[in-house]
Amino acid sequence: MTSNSNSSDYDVTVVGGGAAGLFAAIFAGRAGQRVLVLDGAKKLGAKILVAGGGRCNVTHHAVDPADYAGDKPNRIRKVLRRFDVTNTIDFFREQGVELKREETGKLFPVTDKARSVLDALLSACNQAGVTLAHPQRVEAVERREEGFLISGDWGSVSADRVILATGGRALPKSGSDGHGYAIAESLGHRISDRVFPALVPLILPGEHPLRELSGVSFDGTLTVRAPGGKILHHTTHSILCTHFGLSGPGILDISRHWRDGIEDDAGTTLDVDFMPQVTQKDLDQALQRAGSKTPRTILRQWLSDRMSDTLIALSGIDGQSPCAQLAKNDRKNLLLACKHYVLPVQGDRGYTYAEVTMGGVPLEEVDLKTMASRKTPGLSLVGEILDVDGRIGGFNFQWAWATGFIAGSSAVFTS
């Protein structure tokens, strides 16, 4: 695909065919624009197809700026209110995809198949007259006197406007390898100082007892604390023990806050309460009143046998001796292991296993009414390339739908 025309080949070229890019293309096409989507992947929608365990968690029943991190809540709110959950439900219903709400508040297609979501987006693109070109990786976007020249190994095309929807660095095999940041910088934007994996599993030392519980899950409270003890973030959610450390919704949600904390101060810690259903005071009293019962017997009131044994091992006490013989210091160590265990996190599993990227282009560099760049006329930015990341549960998709809708609907006005 090589442009030899004096006039632009397209009104709008969308760089990136993920959730935000396809959504932007749909609404730009519906606005009467000649739209081209360029993507480097052989097959579009890789992230959509793997999301939610292959079911695609389209959104959440209640979405609030507090569900996001990165930029300021007031800025995030301005975007989310332009295209909300009801709008998302209506859009997919119009495309023949009904969504169902599960107990967690997550909304999935009734088919329980992510393919239903991707097919709906591709169908909507077709109906809107959008041209999809892939695998055609964009290497450079150059601002010309009139519009843009978008190029790669496949050739080049010209466009009046460009919507940058390349994603961040998470799941690089899908095409989100961070090159979009270089393109944004070449067009005058800056990238936040902190760009790291988010919604990512965490690694524990090789011989750690929790790694021996691979496959065991539990509900726990995770807390990120500054060196002085100040709580930076906390969440109560399901945690999964794995062969490398910890995963599950709770760990994924806390991972970016843990990373943010240690970037501020290496002394930041992440601790876990394995028993949020019982207070430390009540647990202490249960141990003191247990008499001839063993600590293992007491813990088994709330925990599985394997988890009880693991916490006893982590505390360093003898779990088979009667509680009446438990020294005060031993009881204290057990309480700490159960209620305030500091996890010796060695790191995270990286972008390959991350669901989203922390960091990106600051929202202050974008006109939130149109998602148009404040640096380069005719450019818009949507989705994960922006410095906004949501917690697990469909929030990042809702950000993609909202930003894509705004940019696509406004494309005709942003040159």
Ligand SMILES: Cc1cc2nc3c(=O)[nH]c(=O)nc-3n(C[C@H](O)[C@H](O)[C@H](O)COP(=O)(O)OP(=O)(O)OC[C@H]3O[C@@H](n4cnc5c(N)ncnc54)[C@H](O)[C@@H]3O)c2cc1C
The other form holds:
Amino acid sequence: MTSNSNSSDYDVTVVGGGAAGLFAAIFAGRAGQRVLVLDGAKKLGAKILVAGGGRCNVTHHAVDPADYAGDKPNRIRKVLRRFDVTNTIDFFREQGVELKREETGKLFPVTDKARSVLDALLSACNQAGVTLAHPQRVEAVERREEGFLISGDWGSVSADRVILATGGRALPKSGSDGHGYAIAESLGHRISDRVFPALVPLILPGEHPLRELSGVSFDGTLTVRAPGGKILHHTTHSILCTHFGLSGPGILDISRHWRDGIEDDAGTTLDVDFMPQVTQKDLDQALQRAGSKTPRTILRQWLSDRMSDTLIALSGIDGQSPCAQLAKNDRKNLLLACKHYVLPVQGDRGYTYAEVTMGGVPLEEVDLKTMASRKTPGLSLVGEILDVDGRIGGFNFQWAWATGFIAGSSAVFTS
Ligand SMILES: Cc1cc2nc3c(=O)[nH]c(=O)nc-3n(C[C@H](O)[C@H](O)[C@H](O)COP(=O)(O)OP(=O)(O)OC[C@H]3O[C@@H](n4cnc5c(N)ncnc54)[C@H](O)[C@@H]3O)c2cc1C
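Form predicted on its own done, so how does the form predicted in complex with the ligand look?
Full assembly next; the chain just shown is listed first.
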């Protein structure tokens, strides 16, 4: 492709054809714009296809700013209310994809196939006259006197407006390798100080007993605490023991808050309550009244055999002796292991295993009515490149749909 110095090749070029970029392209195309989407990946939509275990958790039945972290809730709200869950359901229904709500509140396509979501987006692009070009990785976006020059080793193309939809760094093999941040910076934007993997599994030391329970999952309460004990964040959800440490929705959700905490103060801790269904007081009383029963027998009222044995091992007590013989200090150690166990987290599994990136371009640098850049006229930013990350449950796609819709349908006004 070559550029034309008199008039631009395209009205709008979308850099990045993931969820947010495709959505932006569809709505810009529907508004009558000549739209080109450039994506560096060989196959489009890799993340959509792997999402939700291959079923694609498209959105959640109730979406609230509290389900997100990063930028300020009132800014996030402004975006989310412009394109809500009903709009998402209607969009996909119009494209022939019915969504079903599961018990967890998550919405999936009735086909249970992520492919139907991607096909619907690609067919909507086609109907809107959008041109898709890939693999065409964008190296640079330059602001010219009139519009932009977008270039890579495939050549260059000109456009009146650019929508930057390059995602973050999560799952880099999908094509989202963080180069979009450099492009945003070259166009005058700032990237938040903290850019880290989020929705990411956590690693425990090699010999840790919880690693021995690989494959076991349980419902637990996870709490991030500042060194003084102040609770920074907590969640009660399913936790999965794995060969490297811990995963599952609870761990994925808490991971960014743990990271944020240790960046503030290395003394921040993450503890787990393995038995949220029983209070510390009730557990203590059960142990004190157990007489000749062993601690193992008492714990098994609430936990599996293997988990009971592991917690007894973590507490360092003798689980076979009668409870009546437990020293006060042993009982205290057992209570701590069950209800307030500080996880010796060594780190996270990095971007390769992360579902999203925390950090990005601050929302204050974007006009949230249009997603237009406040730094470079004609530029808009959408999706995960912005400093917003949602919890598990379809919230990240809802952010992509909402920002994509706003930028795409406003593209005609934002030159
Ligand atoms: C394993 C996994 C499962 C997930 N499951 C869910 C789920 O079920 N529900 C949910 O809500 N969220 C889920 N997410 C998160 C969700 O996929 C992302 O938040 C969402 O895809 C972000 O959309 P985006 O368009 O902003 O970025 P991306 O989807 O990352 O898309 C960015 C696109 O830009 C392209 N690109 C990047 N740089 C360049 C460049 N320089 N030039 C050209 N193209 C470029 C990339 O190739 C990519 O196609 C999951 C993520 C992962 C990794």
